[in-house]
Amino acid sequence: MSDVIVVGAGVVGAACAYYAARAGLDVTVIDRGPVAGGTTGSGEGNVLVSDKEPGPELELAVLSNRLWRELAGLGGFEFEPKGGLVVAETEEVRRQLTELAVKQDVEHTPVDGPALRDYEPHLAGGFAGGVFYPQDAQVQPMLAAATLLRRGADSFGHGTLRLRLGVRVTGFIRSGERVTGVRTSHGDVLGDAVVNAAGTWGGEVAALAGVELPILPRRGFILVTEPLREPLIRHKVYTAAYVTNVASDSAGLETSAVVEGTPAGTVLIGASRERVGFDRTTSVPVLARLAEQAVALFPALREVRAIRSYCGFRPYCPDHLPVIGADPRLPGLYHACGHEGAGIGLAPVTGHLLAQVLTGQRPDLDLHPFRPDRFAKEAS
């Protein structure tokens, strides 16, 4: 018997396991997959607050990055300060950026064309500027999760936390009208709450409660070159694309220069978006482009092998904000999915506010913009 069953080991259900076991909870998780297998495993790592829109979504990301702050301090994750640096083709675009980011009300310095190579001394001519916002960050997203759950199997002390990897929830116990545990391909668990972390699965999780949620598939590439002798590039490099690209409700194809370095060497290059359900076809042309938006930032690609690609999909929600906290339809059930594109980014605030409420206390930011059944209101 569990205090707190955790479903989907990617990073956010990682982030959900640690604060409730740091919060003294008996934690188990659950996967049908290896830890990081789905989603977090296809990811760049990104922990951004440039992204984002001023609101809800915004003060999550602010708050989460102190988290992973504190969570790099303690040691065991690969997180890199890096800084993000956004771009405009135009004078009116780097005049919409500036703009966004005084309403972000976020650490950020305006960058004219000229001084844009002292960010960045091999990126292409011809910007009429952007803006740098230092608190932007990359982390390697498996050894994240995986990180997570070793620290909340640690427990500090006080909670515990069991994994049961290749195991399938196949179904919802309940008492009354209230969740006390999950069905699996191995057999039944019994706890007081259910977290439904599974990510781009988390609608399939929530369906077998007998509750809806609308997150769907939003597929995408990412180009992995080979390791450079010399780093190439600084920061996290994006155009201004990417934002609106972010915000799009459109199921098409869409694509914006995101152009990154790692530790190892190796260039991280996206960014697509589409909805095309679970397929993982690879599409020779999306690389193509994503290739030329790559060049057309950094020219020194040109000479540059890329080695590998992989495909991801992101948990899409209308609205595109994630669905935080208990579920009102369902007593015992709580969702920490629905994040998109943002989801390494945010778990940790996640899984924090998340404990907050599971252990009775109240969540340090306002949790119903991110309620699980705004969508059935909206519809109604």
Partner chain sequence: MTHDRVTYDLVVVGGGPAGVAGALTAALAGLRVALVDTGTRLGGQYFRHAAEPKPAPGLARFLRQGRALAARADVLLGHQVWNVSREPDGGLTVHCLTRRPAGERAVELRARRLLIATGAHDRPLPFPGWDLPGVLTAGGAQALLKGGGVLAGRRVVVSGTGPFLLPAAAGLAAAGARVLGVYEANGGLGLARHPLLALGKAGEAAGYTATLARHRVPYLTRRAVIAAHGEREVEAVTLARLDRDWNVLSSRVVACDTVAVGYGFVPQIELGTQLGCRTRADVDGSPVIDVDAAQRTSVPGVWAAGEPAGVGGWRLAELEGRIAGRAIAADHRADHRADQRADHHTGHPADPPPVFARRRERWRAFGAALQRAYPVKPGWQGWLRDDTLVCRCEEVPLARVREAQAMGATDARAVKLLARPGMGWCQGRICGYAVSCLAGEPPQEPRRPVAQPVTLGALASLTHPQTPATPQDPGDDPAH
The other form holds:
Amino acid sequence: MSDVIVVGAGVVGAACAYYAARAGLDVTVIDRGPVAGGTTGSGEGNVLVSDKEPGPELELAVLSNRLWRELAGLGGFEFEPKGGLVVAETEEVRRQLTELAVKQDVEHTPVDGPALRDYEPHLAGGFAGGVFYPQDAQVQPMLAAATLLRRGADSFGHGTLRLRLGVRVTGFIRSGERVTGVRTSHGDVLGDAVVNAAGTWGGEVAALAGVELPILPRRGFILVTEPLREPLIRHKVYTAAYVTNVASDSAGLETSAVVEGTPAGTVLIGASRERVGFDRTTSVPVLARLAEQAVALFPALREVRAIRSYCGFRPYCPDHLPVIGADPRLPGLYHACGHEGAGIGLAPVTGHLLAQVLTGQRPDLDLHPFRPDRFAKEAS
Amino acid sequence: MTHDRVTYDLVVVGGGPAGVAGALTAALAGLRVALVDTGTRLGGQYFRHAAEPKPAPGLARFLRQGRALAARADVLLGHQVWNVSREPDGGLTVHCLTRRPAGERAVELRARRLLIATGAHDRPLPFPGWDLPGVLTAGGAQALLKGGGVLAGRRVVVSGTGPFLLPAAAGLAAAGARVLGVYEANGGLGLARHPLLALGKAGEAAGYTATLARHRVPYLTRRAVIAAHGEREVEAVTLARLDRDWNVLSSRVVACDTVAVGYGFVPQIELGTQLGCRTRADVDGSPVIDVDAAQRTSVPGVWAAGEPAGVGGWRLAELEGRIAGRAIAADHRADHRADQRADHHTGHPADPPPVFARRRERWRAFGAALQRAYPVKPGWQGWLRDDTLVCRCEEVPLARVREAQAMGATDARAVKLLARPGMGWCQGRICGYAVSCLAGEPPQEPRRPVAQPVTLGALASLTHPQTPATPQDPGDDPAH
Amino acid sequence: MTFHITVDGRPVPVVPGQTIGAALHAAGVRSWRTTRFGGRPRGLFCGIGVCFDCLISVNGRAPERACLLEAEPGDEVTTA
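Could the form predicted together with the partner chain be given as well, to go with the form predicted on its own?
Below: every chain and molecule of the assembly, starting with the one above.
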């Protein structure tokens, strides 16, 4: 019998388990696959504040950013507080970017055209300027998830965090109107609370509990280059179009590549955004667009080779906000999913807030915008 | 010569025995065919030859086929295929790269049908020191000799498992290397009763046997190289006597400058998995492309022949290529009839004539028997030390693999995500099998949407309407 | 007729049709780059374009597989 059962061993589930264990709860994490086998293992590792419109998601991002910096002290995974550089093609866009940065009210430095090369010596010429966000960072999400799970088990006494991998949740156990556990491919697991941290598959898990959660997959491709001998790119670099794409409702293909180097020496280029269901088929035109945008930012990449690509499915809700908190429709059920392309960045704050809710504390941020039943109300 | 963007009736990927046989069969039936290969000459691995070819069994016939093909089809050498994708109109695009003085160029071929004849590569197993220069795959040593007339070394130890060790060792010995021994990790009854003889390849095996005897090369079973030693290059190896599961019974150190190792083959099936072709487990558990009696895959318009459809050697490969070529020609004819009549896609693929089918069954049985006779046994994992590199590209030692497993990586993909084996240049082609074994699962289908490295410049060029693919650009002809 | 390429400025003979990798091997050069983490020497391993151990820079271009690249007169090879 656990205090909390977390369904999903991705980075969000790992963070929920870590903070719950740290709060003194007895946690069992269940995943049908390995650690970080879903969307966590197919993203870029973005920890961004720069791409968020002012509002509740930005508040999450700012707090999460601070928490990531604390967690990085655990060691065991790469965390690079490298900063993000958003560049503008035209003077008009540069002005809009600067205005947005002011409204965001996060640390930033406006950069004029000639000064861009001080930040990125290999950046193409001709950009009107941009904004530098020192808080933007990069994390290796798979190792981070594994580390959080391990530390959750190690640091707070044995038995507070159990990991059940290769175990599929097949249903929920109820006692009266309350959730008291889950049925799995490997027997029943009992617990006072169940946290749905199943990411892109969060809607399916919710359906097993009999509640509706409109979470859909958004496909993203990422290109990875050969390792470079000398680092070519210092920060996360992207064009202003990225910010508008993040908030877009278009089902069609959008690409506005974030380009950055990694400690392994490779350059990551991605991700594209498409709503095409769970289709893994590689689209060469999408890869070509990513390559074109990367070369437009950094002409020296023209002769650099892409050696692989991968795709993942980001979980998104109709209003592009995550679902975090208790489900009023079913006592004992909690959700921590639907983070779209920001799940890595927002994992710590999600785990932190949920642990506060689970232990009866008042959460540091208002969870109303992220309430699980907000979609049903809109529909009726 | 310029022409509008052509759509080939058939594009064949791979210029070995399967690809050439398939392409020639289809071209002789009147199809518009292109054959694409990475190499600068046709041949693949088995028929690899120097610019001035030396006589070798079957080679003269293969070269005749190659000349006949070049007269009837576009043979695009020096072209690496990095992706094949399905277009909205149902056709296929074969994405190639070719090297030009000005840089790499992307070439797109349009095809109604595809034949995957991409062969296989050696399957190495890691052991301490296996990344020292002077340790080569058996196929690598063969390739140096066949393609460039170059000896891999002077004092050579050949080790691993499977019948391919014999030609590799015989080739080296005949070319003047001192082959200290052939160390076959599996059991068996010695060279005189080698399965190659028992299974009816008597002539071929006898030739290798005679060569090894003439050069006094010992052939010893239940033995293997379990470590290589040296500073900048191989200077010595540890040779071990093994039990039937390949656990080490005893060992000694032997001085040598070169090691040729091979533990079977890995079929190159990623173009098939890119297109969603169904796979099956081969005798040894490795994924191969599932084909029907006419070598047709589960994906319409896509055929496979040779090792990608199951490891069986060059004779089987050539036969499967011919069978595929006939079926492809029949499919082409059916499409043309369908243009005039309405009974589209009701016919079955042209099944091979019984004589072909029977011969194919014989060779397949032979290939399967060899795979069963030379399995990889789990004891090799005990040869590794904590600091032995499992992944050469990302330099991942065994200890990091074990650590990833302890952190919740319960399958090979998760090991890759946490510890990076297979994330580098070769995309797990070299270490993938070993990582699967270490993770305790059978090798999984490769996911390699970018099957060959492609410069971002060449990739970006695909966003613009392409100039027609013109394999016959003046002065640009890479064939022969 | 053999011709020569240069390897770090040193002439290396080539039989026409040989790859850069084969020519280096024949000249006794068995490693020509070091790995980025451990600094370990690397040369030919698979010999058929699969393992990428044999990457080498020819005429100042980005690294290519020495085992696939046919040597041409005048090629200037630089090892890392």
